[in-house]
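Shown next as structure tokens: one chain only, the form predicted alone.
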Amino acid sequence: MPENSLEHPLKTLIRKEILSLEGYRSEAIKANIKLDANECPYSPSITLNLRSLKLNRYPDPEAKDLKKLLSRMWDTGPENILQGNGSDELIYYLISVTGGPVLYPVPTFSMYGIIGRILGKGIIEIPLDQNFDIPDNFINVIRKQKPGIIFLSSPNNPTGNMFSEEKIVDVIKKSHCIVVVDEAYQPYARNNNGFIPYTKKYKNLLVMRTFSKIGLAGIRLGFLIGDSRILNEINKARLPYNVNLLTQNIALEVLRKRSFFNNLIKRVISEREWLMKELQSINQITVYPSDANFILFKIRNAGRIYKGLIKKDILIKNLSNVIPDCLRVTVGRKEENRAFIKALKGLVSK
């Protein structure tokens, strides 16, 4: 029998959970105005002297200088911080060491479910309530299903809203597992300092932060903040030298310029509020509250609008398969936001 007629051994070589899994996909569509990935539209200026870096040597495996600086920012100890190659890697470690099942409300960041399935831990997805908040039955599910870990993204992606602080605290108090509050978008939240202060009171709480949404998506850098004993156990799963030398040094340089981040965040929030008002002025659109650097809105013929924007060289996120008739736009630069609104109004009026 010819070799090419033999059945491919894929089904026997790869776990069935992986064969049936749809991995994370990012948009491959090119557009001059890219408002689909929740990236910050501003980038810090870097004057890093590469010649001064010993690129032939491994980086500091514990990123001690970086954690020392962050500990002052977050009013915690360096031992209460664990570094990761972006939040995704930290999610992988968390699910690896805590077991399953993995519980989270939906819709939310897809990597909780993708990594949970990759590791074969089991997934429990509970729909958010009508206000995109933690549903009332969430505690009952915790008691019945006994999850190994819980993820709460606040502000939540893709809905943009903060979860109720009281509900989050209730989940932490009534859970016998690690609760992770993912605060990727917290810098853009109104009148909210986040849950890092709560980590001193609740030992089962870990807070996740990332630099990806505040102008440093390209360096892939995230952190867990919480009880040092729990982080020590998670650290056992961390790959050696996971945060490279360039990432550590770029982060250190930028963090020493705190005014840059403060101004950047103010600019994004200002543009978000402008975008919000403009979207609300369009009769056919329902705009949802946002504490993030993006806005979710509902519109008739969302698919047509989405494709129409692409033809005008503007890319946003089509979420109709997740939330019916909904699109998500990232807050961009002033000129990008105005071009988007102009194009959107033109499409809606047709």
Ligand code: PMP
Given for the second form:
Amino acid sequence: MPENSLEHPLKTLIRKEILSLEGYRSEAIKANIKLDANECPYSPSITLNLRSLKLNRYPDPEAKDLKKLLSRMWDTGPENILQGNGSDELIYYLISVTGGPVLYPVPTFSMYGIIGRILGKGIIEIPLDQNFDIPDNFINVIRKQKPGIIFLSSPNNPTGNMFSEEKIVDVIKKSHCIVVVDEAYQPYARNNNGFIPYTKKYKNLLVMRTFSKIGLAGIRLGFLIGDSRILNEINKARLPYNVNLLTQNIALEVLRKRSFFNNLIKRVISEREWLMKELQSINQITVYPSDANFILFKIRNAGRIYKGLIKKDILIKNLSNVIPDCLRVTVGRKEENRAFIKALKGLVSK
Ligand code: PMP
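Next up, the form predicted in complex with the ligand, please; the one we just looked at was the form predicted alone.
Time for the whole complex; same chain goes first.
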């Protein structure tokens, strides 16, 4: 390759699907009040004795202690759980071991599509119906297009609603591929136990959970729950020590004190309901129902409002390129939510 060539050799070195891909974007904008990434505003306080950890040794490749604890929580067997470095990594494994194309309703979490493209599997995006639920033509598209895997985020990011239970069951029953119900936000759902109990009945169903939305985004930990034989196959694609020693130990420590999760979930839900009422009280805003730790709302001049909030040191998510005029706010601490509503009311009245 000529060293002084004016043209950069990227095109010859990298697949064209990657060159044309826009990777995952997380906001680089700094703000004191950060309500953009669906994180939990509370962090557990734990004392981890680093000296007692054998940092020179690899971590337990199977994360056995963690799985044992979680299997009791989720009323399943340790063999029905597979660990990931966040659920993002599990999405990667899932798409790498199944055939294409990758099918999901939109708008939804962007990584299904990004990883589908990276792995060259092809993607099929089906628009949600007007209630942001699984549309009536979904089963027909599955029958015609025969996807290799289906992702359903319920509660869905960024719309905040859950898909109807009957529709999800129908998709599972009528698909001949793995159906992943991504329950990243399930802990915040009202009156719902989620789909883990269904995994005993339907072999092609895998449920995905993460610790990222309940106070532990920094340690990167996610899980798949489902049929042990299917998980064994996915496990072949897993990198040997994907969940590191610190992550395993921190998660064990926090899980032993279950009250941390219960308390934070109660607080976030109560703040969500407060935020919901406040947003509904603002005339020019349409608020969508939420079973998650964030709220989607429609507002005139969404771009101006978004930028105005940044000027006031408040960062939320601008979704107007995905859903016209829509912004998404993550539920924060009490004082953060109050500051957000105050700033928003100020901007709307201008
Ligand atoms: N699934 C959904 C629906 C999400 O919104 C997110 C994060 N925004 C993830 C998965 C990724 O979670 P993790 O941090 O466990 O990779």
